[in-house]
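Below you'll find only one chain, the form predicted on its own, shown as structure tokens.
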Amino acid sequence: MIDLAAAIALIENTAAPLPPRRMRLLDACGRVLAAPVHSDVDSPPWDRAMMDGFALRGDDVAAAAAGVLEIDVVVDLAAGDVTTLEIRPGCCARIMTGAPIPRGADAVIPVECAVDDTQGTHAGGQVRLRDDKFRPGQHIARQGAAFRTGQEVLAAGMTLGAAEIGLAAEAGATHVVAAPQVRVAILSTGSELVPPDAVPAFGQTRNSNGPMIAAAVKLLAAEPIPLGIAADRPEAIRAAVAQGLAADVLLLSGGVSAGDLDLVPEIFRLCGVEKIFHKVRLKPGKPVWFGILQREQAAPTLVFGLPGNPASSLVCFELFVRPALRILAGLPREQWHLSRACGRLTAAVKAAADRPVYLPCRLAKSAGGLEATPLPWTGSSDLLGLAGAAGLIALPAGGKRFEAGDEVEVVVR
């Protein structure tokens, strides 16, 4: 048995990034870009618009008497349009946000600026302007301005969210290289285990460890792979943990402990799986078992058994598969890890005497600072008090008891 820094430490230097891919743009959301994006157009691709108004001639504007400039309109150009029409003195051009800039023009001054009742003047009629803030090249973004052909717009390791996304495809990237999404195959084993969409008979109970699993590995944005149950039999076990093999991550929970029917340990080491730990000082979760197992032609997978009962399944989903799961998508250290703060009790609770205890609490800010209430649980098998749970109470070892008021370490979930 080793302590629990010991371990996550192990899986810290066990698990590494995936080797990295070609994917389509919007399969990499939420993903790290593992080579830069460069774009194959300027942005702006052209002089355009950056406000309905008149398109027009900053000379004539100099120009006008009494600061009101009474001027033609020949073309009206909505977004998407263009001409060939170049805009000589005495003329502008109607124009909306986004239209190219039309050749001879170089500022628009806004439709708000139209006095007299012309805000409504199109092509073929005359429009008074009066812009008392004008200054040269007002309201025009130039080519260029944002970024060039060739430039590189995104940086790898950068993590691609949606502004990502959309520079990306603004940049002409139809498909970048970027971490894969990480795929785990989630095993529960217990002959008494049935679905959760069937009435349990006696001496059965339903399998929670399986969708709350899953949905720990989607809540990273990792693929979940649920291979169902398998009864506590060996040659059932193996088979499905054979093809569990095939994916980046095996979480199998149940069969880990130190009963008849923990046949699981074994099972690993007969299909070459190489064991780097079994049992930590922590409660809930002493069983879990760490391995890895090499691949020829692929990543290794790495391994994971995690105790059968749900609380602990979960608790130690939390500590030891989370930053598994973060290094092997590419992210960056700060992110393998849920947070950890410093709260204050609002009841008492107390600490076991061999190993870390987490149990479930409540968070709430005050004007002292995060308050931790803890929740009414019963053990590892409950879920209930879990469910509710916005951290973890992180107690050492020592069997202290620790009193309302006083200062403990908390998990922020």
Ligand code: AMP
Second form
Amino acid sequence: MIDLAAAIALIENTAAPLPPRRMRLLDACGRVLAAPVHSDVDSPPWDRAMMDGFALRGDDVAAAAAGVLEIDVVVDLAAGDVTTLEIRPGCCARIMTGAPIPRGADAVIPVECAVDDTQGTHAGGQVRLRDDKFRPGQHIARQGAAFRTGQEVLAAGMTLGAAEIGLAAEAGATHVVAAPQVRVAILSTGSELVPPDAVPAFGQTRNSNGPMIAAAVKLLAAEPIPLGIAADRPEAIRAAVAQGLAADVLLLSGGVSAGDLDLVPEIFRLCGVEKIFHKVRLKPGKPVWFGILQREQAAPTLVFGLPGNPASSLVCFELFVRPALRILAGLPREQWHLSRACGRLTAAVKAAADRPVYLPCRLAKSAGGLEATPLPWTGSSDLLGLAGAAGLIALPAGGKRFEAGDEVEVVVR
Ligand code: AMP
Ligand code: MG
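Given the form predicted on its own, corresponding form predicted together with ligand AMP:
Next comes the full complex, and the chain you just saw is listed first.
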């Protein structure tokens, strides 16, 4: 049995980022960029109208008598239209947002500034404009104001969210080099288990870990590969484990404690998985197992044996599996773990004598900081207490009773 901090350090030292790959831009959504993206265009690519209105020479406005400018409209420019025409003094273009500013023009007067019902004026007519807030150069986004051709617009290490994908598209990157999606095989072991769509007979238990762990994997932008249920028979578990070892990570639940039918550690050994630790001073989650399978042609497979009890399984996922998946996905250290904060208890809780305890709680921000309200929870098989828990209260070993108002450490989910 090892300490929680030692277990986490072993995971951090064992897991390594998966080798990056070139992939289609949208396939990289949620992945970490491994090579920077440079733009093949200026942004904006040319001087762009930012308002619907009239593009003209700012000098004309300065020269207008009594603030009203009467001016000839010589061309209509919608977004996508271009012209070689030059705007001369006394002339303007009727222009729509997104169209290139024609030569000679250096400001846009919004269409709302047209007076005497001349708003609808098109090429061939005359418009009268009054813009009391006129500034030289107004309502034009200048070519290259945001970034220039050749400029690095996305750095390696950035996670590609919606804005980053949009920017890469604008910069002309149809493909990027990024960490691949982490593939995670999920196997539930136990002869008592039945699929969630079955009505459990006496002695049977629905496989809640399978969907729960798959959901936790999905929420980390990794790919769950559900392997279903294996009964507590060595051949059944071994066949399923062999299949799961083809993934980047195998998450197995159940059968890892010390009972007669806790066959999993021996099966891992027979499959060539090297044990790194088994059992951690932690409540819930003590039976957790972690190891690694070295592979010839591929990155190693990380293997976790999670406790069968669902709440224990999820706590172990949050504390141990999460950082492993984050590391494999190439994320920077600050993003490996759930954040920890200081919270004030709203009710008393008791620590365990021998190991740290994690208790589900609600979190609320108050004037005095974060408030942690312990949720009613019957223990490691109770998912009802965990559902809706925004955090986990982390109590150190020592058996101390913490009172309402005491400061405790909370893990924010
Ligand atoms: P084990 O770790 O196999 O000794 O299982 C501990 C407890 O967790 C037992 O009550 C099991 O029935 C239960 N359990 C194991 N696997 C699952 C699962 N996939 N879904 C729900 N409960 C489970
Ligand atoms: Mg079992």
